[in-house]
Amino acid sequence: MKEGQGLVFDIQSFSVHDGPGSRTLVFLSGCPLRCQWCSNPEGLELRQRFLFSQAKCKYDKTNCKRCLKACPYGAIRPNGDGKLHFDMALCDKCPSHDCVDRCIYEAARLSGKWMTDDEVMRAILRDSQFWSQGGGVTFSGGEATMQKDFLVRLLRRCKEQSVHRAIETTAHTKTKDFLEIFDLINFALIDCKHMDSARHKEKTGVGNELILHNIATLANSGWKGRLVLRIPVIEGFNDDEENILRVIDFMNANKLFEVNILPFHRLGDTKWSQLGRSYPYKEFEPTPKDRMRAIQDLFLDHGVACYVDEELA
């Protein structure tokens, strides 16, 4: 960790699915959960991760060997198939990453950049000139609350500049911190992956008690923001009627009425392979449309406003 800085693994301008209007998404590294379907695996840990993209590497096309020559550890070698291979276990622990500096194609790179508040704010304020009505910043991750101090500083500065502030969170953080952060939030997307704690732990590595407690506490705290629950629909895991009905009960009990269900997609696959890992959900099929509609109907029939995928606005 660097003093006074935060680890940001991406800033995306013109993001349109994570809050009202068009928004700038700030992805903060580090996450207490280990969801098996995670699509941002490079942001799971609060440190820079080494990534190698075979698709961007030009060794086979241009005979570029810059990284090979730069590596003092012999961790990179050409294989017989005309491609470069990295010893990812070694590279992940490399203290220098000389290859990253030498790669001109951004095939070898580090996830994330340690940034100051000023640097992040510069990007946000630049983008703010282009946002549409209702637009703003959304902090995501990873789990943004893992870097609580950095996050709170940024939120305060956004508030000073009247920037609309949204968060996409797992809510898995100390309740006191959670409430302190939410004091600065206008709009929240909170994940609700499973109502059964054991099932939740099975696929995400943690139970759901703290999460549900935080949501309930927030909902009953008089907080003025807009809260939308978000469910990544994983077939055979959380898409059964029983689980959905329990979500509905939970929402009714806490006077929550908006939910956004997201179909599973495999977009995370490339990043898992860039980390040298195999994506557990590589072979898993995207959730069919009619399944999504059926779940939406269930919610609607119980008086919960349910948005499918990009229909949330």
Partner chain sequence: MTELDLQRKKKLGDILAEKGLGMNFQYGGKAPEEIVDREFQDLKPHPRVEKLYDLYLNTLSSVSMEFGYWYNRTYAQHEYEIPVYRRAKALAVAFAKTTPLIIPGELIVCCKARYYRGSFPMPQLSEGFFLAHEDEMYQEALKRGGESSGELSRVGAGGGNVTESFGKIVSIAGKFGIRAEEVPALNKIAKAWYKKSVDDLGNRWEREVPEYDLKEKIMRTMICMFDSGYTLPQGREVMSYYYPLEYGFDGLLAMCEEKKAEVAGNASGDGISGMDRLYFYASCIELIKGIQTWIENYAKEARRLKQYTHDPKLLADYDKISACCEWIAHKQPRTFYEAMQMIQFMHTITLNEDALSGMSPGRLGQVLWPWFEQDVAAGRITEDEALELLELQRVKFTCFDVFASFGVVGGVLSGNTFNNLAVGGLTRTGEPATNRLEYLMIHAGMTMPCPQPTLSILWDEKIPEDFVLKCAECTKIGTGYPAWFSFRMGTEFIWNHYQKEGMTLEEARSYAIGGCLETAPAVWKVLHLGGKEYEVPAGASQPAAVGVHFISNPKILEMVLFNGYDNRTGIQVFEPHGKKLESFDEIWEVYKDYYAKTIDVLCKCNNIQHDIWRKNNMCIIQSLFKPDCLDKGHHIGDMGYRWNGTYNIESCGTINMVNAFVALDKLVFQDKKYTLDDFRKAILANFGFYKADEIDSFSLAEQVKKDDGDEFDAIHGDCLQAPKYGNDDIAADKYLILWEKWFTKVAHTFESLFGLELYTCQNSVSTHGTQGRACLATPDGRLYGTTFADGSMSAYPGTDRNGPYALFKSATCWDQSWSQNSQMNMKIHPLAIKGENGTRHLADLIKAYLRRGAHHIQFNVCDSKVMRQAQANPEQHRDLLVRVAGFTQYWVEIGKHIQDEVIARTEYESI
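Requested next: the structure of the form predicted on its own (the form predicted together with the partner chain having been shown above).
So it's only the chain below, everything else dropped.
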């Protein structure tokens, strides 16, 4: 950690997802979960990660050797097929990443940039003139609550500027910190990946007790914001009727009325490859539309407003 700064691995402008209106999305690094289908693996750890894109590398076309000459550890070498091979175990631990500065094609890069409050606020307020009515900023990740102090400072500054504040979160954080953060939040999307703790841990690395406790505590705290549960629909994991009915029972018990279901996609595959890792869900197909409709109908039949994909009412 760098004192007074936060690690931001992306800022996206003009998003119409993850909250009402047009929004600026700020992605903070670090996450306590290890979801096997994660689409942002470069943001899982609270440190910069090295990525290499073979598709952007021009070694085979131009015989560029800038990164080869820059690497002091011999971690880069040509393959027999005329492409470069990076020893990712060495690259991920490299203290300098000289190859990143030398690569003119952006094939080698670092995820994440240490930023001050002022730098992030400039990016947010720069976009504010383009937000539609109800727009604002959404903090995501990774898991934004992992950088709690940095996040709270940004939320307070956004509140001072009358910026609408949303968060997309796993809710896996200390309840005290969770409630302190939500005191500054207007709108929330909270993941609900599986109702069975053992199954949840099998695919995410953690149980769900703290997550469900935080959701229930927030829902019964008198918080005035809007809360939408979000379920990434994963075939063979959480798309069965039994699990959906348990979600509905949990929502009814805590007077929650809105859920957003997201179809599985393989958008994270490229990033896993750039980190030198194999994507566990590489062979899985996107969730069929008829399965999404069936899950939506189940929620609707039980009086729960259910939004499919990233559309929110």
